[in-house]
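Shown here is one chain on its own, the form predicted alone, set out as structure tokens.
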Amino acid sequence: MPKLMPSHVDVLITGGGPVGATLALALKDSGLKVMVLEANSDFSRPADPRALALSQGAKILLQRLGVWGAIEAPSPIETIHISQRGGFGRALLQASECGLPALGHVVNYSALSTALHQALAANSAYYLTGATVHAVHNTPGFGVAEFSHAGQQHEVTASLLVLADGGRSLGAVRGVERHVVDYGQTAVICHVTSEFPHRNTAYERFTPYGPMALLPSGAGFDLVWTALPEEAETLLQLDDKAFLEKLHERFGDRLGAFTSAGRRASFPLSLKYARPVTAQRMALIGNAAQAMHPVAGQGFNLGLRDAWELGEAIMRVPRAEIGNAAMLAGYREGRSPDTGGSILFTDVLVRLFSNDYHGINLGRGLGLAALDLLPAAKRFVARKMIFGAKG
């Protein structure tokens, strides 16, 4: 906690999760006064069960921030195996074919959050945990955040107000519209083990009910199973034996029998995005700007790129120009190909593969087979998934 609460800062970030923390750490040597407001105050709570598939590009960003070495037990992804249930065709994306040591790494959300929290605590004089944001406002001259901390109410202005809290503090900001597409699907997540080892291979298995991902993690896999809401509820209620049998039936024999399942959780799947992602003295990044279906693991990596590129945009301009209309327009236009392309890519995958129509099934199989036979196409797809639109 700062000795004196500032009345004004250069950059004020609401949300100290991985995306907000990435931006703050990207600015740590800039000489700017950067404040981070994080609602959580207890970083010793039980581990969050979510797994994150960080691309190799995300790893590079975290290495530049000096955080990667502090993340507990990342599991490399050297191969991605893509297939469809009930149809022919499959494609293998391999790190060796792309000239990379890995396509990505699987980390636990809490492990990443803890590493970033520790780095922020050590490098930021204005990092507040246990800070609850009640309202944000934007004016032509500055952004404003009203929040409570340690039982007291505060108001701080900023040349640039950045929302990195999933949009919880967004409210009704003039000029920003929220769009929601409900996919009518639910993700069931848990850790599973299998008879055969994963050999650092991630599996993306498309089914008529939605995609199923198995991400190598430790000695087993982190499972993301997309299902219709009623089926998801049934899966949560099954005992472990019945759940593993159902998983084997849906996934197939490639990994042998599934042998154990951890605690299960679920969350609904939708596409949420803001347009535009900037307003007067304000920028939205991460899930505040766009929250996507987990297929192909694009959403979180896209958020980290938001944070990194916003940090670069801030440091490119003189201090007096931070948060002005020209700076924000440059950031927004620079990010548009990456965010727009990633949203379109995941949305098309969900719609194209979440059905069982014969003609489409045949076309999907031909597409997967063709991709597997074209090394240049595989490298192109892999690099766009790993590094975004800029490759």
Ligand SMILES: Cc1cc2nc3c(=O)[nH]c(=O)nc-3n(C[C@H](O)[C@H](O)[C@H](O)COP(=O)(O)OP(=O)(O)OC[C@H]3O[C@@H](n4cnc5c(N)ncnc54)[C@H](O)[C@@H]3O)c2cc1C
Given for the second form:
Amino acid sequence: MPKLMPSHVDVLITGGGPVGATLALALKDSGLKVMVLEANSDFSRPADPRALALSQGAKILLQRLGVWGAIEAPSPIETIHISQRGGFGRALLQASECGLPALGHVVNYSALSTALHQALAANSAYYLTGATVHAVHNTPGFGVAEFSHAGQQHEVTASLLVLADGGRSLGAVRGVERHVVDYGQTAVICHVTSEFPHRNTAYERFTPYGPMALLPSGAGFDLVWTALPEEAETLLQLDDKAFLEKLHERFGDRLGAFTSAGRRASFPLSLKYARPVTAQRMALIGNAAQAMHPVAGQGFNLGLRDAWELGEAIMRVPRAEIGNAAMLAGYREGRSPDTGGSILFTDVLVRLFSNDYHGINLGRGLGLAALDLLPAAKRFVARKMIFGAKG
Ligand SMILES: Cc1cc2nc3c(=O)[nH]c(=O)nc-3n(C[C@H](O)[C@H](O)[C@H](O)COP(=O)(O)OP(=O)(O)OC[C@H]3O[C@@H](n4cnc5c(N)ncnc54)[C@H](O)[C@@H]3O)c2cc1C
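Cool, the form predicted alone is there; where's the form predicted in complex with the ligand?
First the chain shown before, then all remaining chains and molecules of the complex.
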């Protein structure tokens, strides 16, 4: 922790999760005074079992920040197999067809957080863990955060206040509207093993009850099973044997029987987004700006690009212009096609693939079959998934 708590900094980041930490690291050689306030103080335990599918683009950014090599056991995805239950049509996206060694990698959320935390602790003079922000507000000249740390209350001002708290903890922000679309779905996540090996293939299977993803991870898979909330509750209660049988029944025979299941956890799913993503002396990034359904594995990949591009926007202007209206408008307008496109793509995918109407079923099958037959379309989809709308 800093020897003297600063009263004013250039950039204050509330939330040192994957996205906030990325922004702080992107600014580490800028010469600016950058402060990070992170509520968590214990990075020694793998507290969050969530798996993240990171695109090849995300890997490149994390390599530039010097963090990639410190992430424990990333598993490559060389093929993505997309299919629908109870209908024809399937598509295969292959890294080799796109001239890439991998389409992406699967990492554990906690392993990523720990690697970023260690890099921040080594590089940032003003990185405070165990610091919980209670309130934020803005004035024409600066953003303000009130927080508690080690039993003391503090207030710090900043030319630019960045909200990277994941969108859950800080209430209303003047000038920003929050929108919520509840999908009425819950994700049940769990590590499972199967009779047949994964051969670095990720499976995306659409079912009438919601999409299901099996991401290659170590010797097994990280499962994201989307279900109606009541069914999710039942899935959490089943013993391992019954859970694995149900998974086999829902996923089909492609991987043989499922042989073991780790700890199960659940996440309610909705689309939450803030508009605009900037306010006087403030910017919202990552899940604080948009939290999406995990169906397309876009959330962190998009948040990472928010952090990277905000870092670039900050470093492009003289120090006195950081956080002013022109700088923030440039950032906001530059991000809009990528964030808008990713939100729309994910939302359409959830709605299109979460029902069982015969006509739609047929259309989906034709769409998947067409995608499989058109190399140019496959490369287009792969590039968008890897590098975002600008890909
Ligand atoms: C089941 C599931 C699967 C997913 N799969 C994928 C995937 O495959 N690929 C992908 O790209 N994305 C995926 N996502 C989305 C991804 O997890 C998020 O987009 C990503 O975690 C966002 O990072 P963030 O730093 O913005 O927010 P968070 O991860 O929520 O981090 C916020 C940080 O802020 C801190 N904080 C919160 N409040 C305060 C406060 N008041 N004061 C100080 N600190 C605070 C928290 O402790 C935390 O460290 C998935 C999400 C779910 C739920």
